[in-house]
Amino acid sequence: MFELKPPHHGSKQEHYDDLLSQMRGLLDGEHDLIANAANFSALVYHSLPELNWAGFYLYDGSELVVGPFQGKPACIRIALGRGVCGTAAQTREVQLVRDVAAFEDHIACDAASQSEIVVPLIKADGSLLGVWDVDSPLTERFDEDDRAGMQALCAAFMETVRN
């Protein structure tokens, strides 16, 4: 049985290091994409403060389709190049948006979301799996420490994915 550890009160980097350790333990030996994505979403959502959505959009070969997540119901389909998620998928670059109102073509699935970070998920063969999307009801919630922490978490998640 997995037990969620209480939040670490050190630096943000130390918190992400602890979260990465917990995530590796949670996903150890499991290779089912949906099961791992669901547990990954729940772990992050319940471990990081000031989030209102955390989850996956999976690429189906033509567009992003909502996958396992925590939070309010979300947009089901997002075209590549549209919004923060579609931009991350198309450019294959992390999108760190401190104020979604300033992001041209932002898709407001939840009007409460004020900032967002999206990490593209690239398989070992170079193909796109999808994106990892995290929203906050606070502007400027995400910074470079979050970028590094989310990228490390996503890299470890991708180690569990089989092509």
Ligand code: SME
Given for the second form:
Amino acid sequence: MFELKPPHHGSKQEHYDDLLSQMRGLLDGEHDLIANAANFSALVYHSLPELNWAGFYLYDGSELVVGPFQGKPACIRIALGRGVCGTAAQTREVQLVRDVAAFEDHIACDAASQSEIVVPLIKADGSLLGVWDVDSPLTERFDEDDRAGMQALCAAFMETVRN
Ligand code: SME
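Target state, the form predicted in complex with the named molecule; input state, the form predicted alone:
Expanding to the full complex; the earlier chain stays at the top.
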């Protein structure tokens, strides 16, 4: 059985380093997309403070469709270019939104969300798998350490994805 480690009391970077090694252990040897995406969501959601949603939107060839996540039920489909998730998918750039009220096209699935970070997930062949989306009930919850940490976690996840 996988044991969640107690919260780290070092720096945020150290916390992410620790989380990354736990994540690698959790995903090790498994290549099932849904299984790994589900466990990835659960580990992040239960390891980082002040989150109200953490999960995947997967690209079905025409739009983003909600995938494995932790948190309240969410919007099911998001068009490319719409909202923070669709913007990350279309631009293929991480979207770090410190205050969703300032992001004109933000899609409020959960009214509690005040800030979010969305990482685009690109397969080895260059195609779009989807996005990884994490929301917080606090404004300014995410910073550059979170950007680097989430990107490293997503890179480890993408190493398990087969084309
Ligand atoms: N806020 C996102 C929508 C997804 S939910 O937050 C789970 C967006 O603007 O794309």
